[in-house]
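Take a look at this single chain, the form predicted on its own, given in structure tokens.
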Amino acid sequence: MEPIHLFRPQYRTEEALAEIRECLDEGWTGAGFKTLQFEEAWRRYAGFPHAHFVNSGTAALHLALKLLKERGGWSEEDEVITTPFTFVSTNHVILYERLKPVFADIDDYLCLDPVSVESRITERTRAVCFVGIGGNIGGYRQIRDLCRARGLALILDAAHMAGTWIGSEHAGVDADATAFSFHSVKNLPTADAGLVCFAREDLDREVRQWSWLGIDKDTYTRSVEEAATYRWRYEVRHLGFKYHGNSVMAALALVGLRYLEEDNQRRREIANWYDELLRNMPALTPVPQPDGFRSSRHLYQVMVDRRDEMILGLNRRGIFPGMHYAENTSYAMYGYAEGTCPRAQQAADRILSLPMHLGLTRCGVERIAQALKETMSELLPHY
């Protein structure tokens, strides 16, 4: 029987490779072709009213940080509270820009819990990054208005949350900055790529800069602007960074963007599966997931027992499930903070990411569900 992985890119692979053809035809790979294209069609369909295509959702992160400390005059050690339930990019970058990461505890819907953010705020701090794992909104809007109160900048993660709507919203329109990923194992997949949308204009306009090693002119911009004599001339304003994505990568994304509602509602569907078939299994406890908003549903996670174990049970039965996330204080480089965030630390004891992809049919979400019915059967006598 064929295994059942976690994740299985699906691309619309004909049209992928003619969007792809005219780069190649108009002999522009890089940035500024297709790029464009895809921050046009992003603002139309999320509502952002900026949005700059980056090379990946660690930059995206990285450089939605970095203008906002450059702006706010942030100084080296101040704070930005964070979740140690996340991947560890979301950390790094903090510490990228020589800021310290505050951790806060997690609530039940694995997101940043409210509570405990107020909690570690201190003079210090200055901005609150939240992830919305797996597409869930958990406590945002809390959080959002608590940064408000407090006069902190919100940074959105939404790496898992492309096509995740808050009513009438897309998630992160109401942020200070958002940024995403377009991984291959994400909702929009490219190969790798990213995007980062500022709430503000003047931030949007510097970061392609700061995305092009400090350069004021990107190269498609002066080849189709400027007058043929000085196309050569720019001015290098910032240590920049080689951050900046290509036309490759956004022609990939300009496809997957023309189905992301229907490949989010087929992966709403398979969940609702999920749902219908874990719901008589008392050893497994679903994630939950708040009302009032329309998940990506990037990952099905649910919290069981045993959980390496059960992960060997599962995988002798052809199904490969994953782990999203080790705590992140469980790591030496953030080991200062271990102990802080219990509710995480017992999390990622238990979490167990099921397959979600577009490959998934219910007759295999039906064999999922049977297998880990054995395998608890196996592990837990009671069960």
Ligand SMILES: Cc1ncc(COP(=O)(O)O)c(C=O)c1O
The other form holds:
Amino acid sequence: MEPIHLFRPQYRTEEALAEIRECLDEGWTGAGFKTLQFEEAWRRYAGFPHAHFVNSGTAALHLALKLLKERGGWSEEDEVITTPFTFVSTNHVILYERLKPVFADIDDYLCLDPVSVESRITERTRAVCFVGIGGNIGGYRQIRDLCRARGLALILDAAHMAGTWIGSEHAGVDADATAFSFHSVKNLPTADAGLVCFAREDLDREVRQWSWLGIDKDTYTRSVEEAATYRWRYEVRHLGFKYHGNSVMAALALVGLRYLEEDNQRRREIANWYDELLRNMPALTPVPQPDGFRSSRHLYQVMVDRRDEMILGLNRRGIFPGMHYAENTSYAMYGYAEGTCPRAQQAADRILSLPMHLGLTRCGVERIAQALKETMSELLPHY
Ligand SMILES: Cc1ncc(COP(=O)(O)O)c(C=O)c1O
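Output the form predicted together with the named molecule next; the form predicted on its own has already been displayed.
Below: every chain and molecule of the assembly, starting with the one above.
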């Protein structure tokens, strides 16, 4: 029987090739051209006032933190409250800026718990970094209000949230900075790319220099918009990074964006099948979703007993799920905070991500549910 994998990105190959062909015909594969088209398309789709296309979600997060730190006059060792239940990029970027990640615990949604966040605020706290795990918004709205009340910057790691809507607003429109990932397995897959959306216009202007080594004029502007004379002279004001995106990735992103709503609708349909077929299954609890939002459904996660053995049992039946995430304080890098987030630790032992991609059919989801049942009755015969 065909194996069913956790992710299998789907590209509209002919459309993507046509969009990439334009870059090749134009003789422009770098930053500019399609990256500008994508930024415009994203602003129109999601309603962010600003958007800058970069080469990864990690770069987007780093730039978000870097610019908020520079602009806010934060000092080294100032604190950023963050989650231990995430991909390490979220926390590495805090250390890149020599700030201190202070871990708060998570709630039932696997996102930062607003009560725990509030308890970790000190005089040195400058920002909160919220991660919408799997597209879930958890207590984002409470944390946004808390940040406003306490004068803290709010960064949304929206790596899983392309196409997550809270009422009529895209998630993150109300944050100081929101970072998206268009990594190869995300809802809007390219090969590697990301997007940073600042609320402030001046930061959006500046980030374009920071992502291009601190150079004050990009090559596209110099060679296309100032084409009469390719102006070679530029100024370098910052020790910037080589983080800008390119037109080939933006071409893939432009095509993906056209289908994002339709694709996420399909993901929500798959999630509904899971909800229906896993209802009342013993020793298995789907991660809840709060009211009042529409998830991108990047992941469908459940809590299970004896998770590691469950994975092996599923693998024997041709099902290959995933695990998001190991609790970050269990890594040597973040070991200083081990034991401070007991709920995250418990969740990391039980969490399982079931296959979630556009190639899944109702029949596939039934097969997965059956495999879960069989594995569970092998492992937990008393159920
Ligand atoms: C929660 C989270 N944050 C950040 C990232 C980093 O994104 P990228 O792989 O595009 O650098 C990822 C993706 O891998 C992620 O899942």
